[in-house]
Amino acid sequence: MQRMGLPLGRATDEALLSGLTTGDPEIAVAFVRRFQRIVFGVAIAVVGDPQLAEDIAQQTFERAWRHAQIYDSRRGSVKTWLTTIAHNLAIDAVRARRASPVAPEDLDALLDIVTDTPEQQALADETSARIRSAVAALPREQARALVMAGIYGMTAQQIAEFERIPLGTAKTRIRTATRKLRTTLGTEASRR
C-alpha cells in the first residue's frame, strides 16, 4: 500500500481487506470506494429499496471491518466474500419486512432479478451465477415455491394458501426444486 510504495488504488483486494484491521481511515475509504458499487448493487437487487440498500451496504462494510481477520482466500475472492455478506444481509432484511403477503407479480419480478437482469451484473461472483442459472432452469412453479420458501421464508402452508394449491403440492414443489438445485450445483461442483 502507500506506505510500502504501492498506492492504495493499486493495492490488491486482499491487501486492502487486511489493512482494515489496522484502523487506518485511508485504507477503509479505499476499500469502501472499491466495493461500494457492487455491494449496493447486490443489496438493491434483492430489496428494491434504495434507502434500505444503503443501510445494508453500510452494515456489509461494518461486518467486513469486524471480521476482516477471519477472511480465508481459499474460500473465494474478497469480492465474493463481500457480496455474500451483502446478499445475506439483504435477504434478512426482506424476511424482516415480510409482514404482508407477496403479490405474484412481485415474485415474478424477484425471479427475473434472480435469473437474468442487468442488476445481476453486480452479482458477478461465480457462486451466485451458478445458483441463478440453476433456479432459472427449474420449472416456473417450482422456482416460485423455492423463492417463496428460501427468500421470503414462507412455510409450505403459507405457500399453499398463497398459490391456492394443496399443501402436499406446495411441499412437493419445494422439495423437488431443492433436490434439483442440489443435484445441479453438486454436479457442477464435481466437474471442477
Contents of the next structure:
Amino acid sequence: MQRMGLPLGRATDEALLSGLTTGDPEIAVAFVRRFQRIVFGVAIAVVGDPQLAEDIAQQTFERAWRHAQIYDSRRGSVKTWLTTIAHNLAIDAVRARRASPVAPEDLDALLDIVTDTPEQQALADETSARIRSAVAALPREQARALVMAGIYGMTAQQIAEFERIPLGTAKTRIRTATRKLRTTLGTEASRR
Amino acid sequence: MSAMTCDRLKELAPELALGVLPAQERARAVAHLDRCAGCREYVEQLTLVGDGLLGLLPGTEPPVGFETRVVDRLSRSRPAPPRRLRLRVAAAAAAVACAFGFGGWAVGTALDDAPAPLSAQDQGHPALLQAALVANGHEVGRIFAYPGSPGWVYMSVDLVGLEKGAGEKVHCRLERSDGTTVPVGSFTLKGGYGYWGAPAPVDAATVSGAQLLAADGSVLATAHFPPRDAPS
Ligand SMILES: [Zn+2]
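Having looked at the form predicted on its own, could you now put up the form predicted in complex with its partner chain?
Complete assembly follows, chain above in first position.
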C-alpha cells in the first residue's frame, strides 16, 4: 500500500482494496468509510429492514476483505464488485425470509427513485445517467418487470403472479426491457 | 443434458444475466455457454445491464457505529497473515468472482481466457484443478480447486430432481490420495441449486477428489481430479 504521505482518502479504489490485505486497520476504516453508503444502500433497497440490511452490509465487507486478493479489475470496478456481493446476499436473505419478495408500494417507490432525474445526475457518471434515462423511457410495465427481476431477484413466475399476467408476458417484459437497456449500453461499449 | 440451441439461449439470456432463471433451465444454459463463445459474450453484455441497474440504487447512510462494528469484526476474524500476493491466473479470479454473482457460466468464460495450465506453472502459478461432480452416474456440477497460496475451492451444483439434498445444507470435503478427507465448508442449496466458493487449503500433491455430503453425512456427489501430469 503506497501510503507515502498520500492521504488514504485519496487512494484509488483498487489500491484501498488491495491495502485491505495488509491488515492495517486504518486502511480498513478508509475502505469501509468510502463504500458503506453504496453497500448499505443496495441492502436496504432490497430487504427494506434496517437491521437485516446492516447484517448484509457487514457480511459484504467481510467477503470483500477475505477475497480482496482475487478481485480482478478487468471484470468490473470495485464499486460494481461490492454492489454485486451485497445484492446477492440481500436476495438470498429475502428468499430465505419472505414468501413475497416485495410489497407493491415498495416497488413503486423504488421505481420512482431509479427513474428519477435529480440534479445530482450531472455529477453521476455517464453510464448511470444513460441507464437511468433508458429505464425512465421504458413503458411502466416493462420497467416494473426489470426492477422486480434485476433488483428484487424475482423469477418470471413470481412476476407473473405479482402482476397477475401470463408467464409468457412476464418473460417478454423482462426480455424486452433488458435488451433495450443493452442497446443503450451497446452504443458506448467498445470492449472488443 | 439435452442440447440447447443458440436461439433458445438468447431467449433465456436476460433472465440468466439477471440471475433469475430457474435452476433446471439455468443448468442447461450454463452447459451451452461452456462451449459457445458467442452466447457468452451476449450474456456478458446483458450482465452489464444488471450491474448498471444496481448502480442506480441510491446510497444510504448506515446506522451510527456501523463503520466501527465492521472494522472490529474484520480485525477479529483475520484468518491469514498479511499478504500482498495477487493471483494472475484469470480462471482463479473469475471462478471466485462467480461465487458472488456472475453465475456458473463465468467459469467457462474464464477458463477459455486463462493461460494453459502448463504456462501458468511456468510462471510459478499452480494449475487450477477441475472435475465434474457426479451423482448416480450423472454430472450434477463442477468443482474447481486452486492449490495456490491462498488456495480456494469453488463449485456449482444442481441436484434438481434428486430426492436428497434439494433444499438443505450440504458439506464439501476434499479427498486425499491416501484416503483421508479434509472438510472445507458448507453451504445451502436452494431448490437443489447452488454455487459456493471459499478459501481452502488445497495440496496439489495429495488432493485426489472431493465429496459433497448431505446434512446426515450421506454422500450426494463425488468428483475425481485428473492425474497431475494430464492437465485438462
Ligand atoms: Zn450459443
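Basically, rigid core = biggest C-alpha set you can superpose within 1.5 Å across the two forms. Positions refer to the first chain, counted from 1. Keep in mind it's a predicted model, so treat the numbers as computed, not measured.
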With both forms fit on the core, has Glu141 moved 2 Å or more by CA between the two forms? yes
Once the core is aligned, please say if the CA of Gly48 is shifted by at least 2 angstroms between the two forms. no
Aligning on the core only, does the CA of Arg164 end up 2 angstroms or more away between the two forms? yes
Hey, core superposed, how many Å does Ile151 shift at the CA between the two forms? 7.9
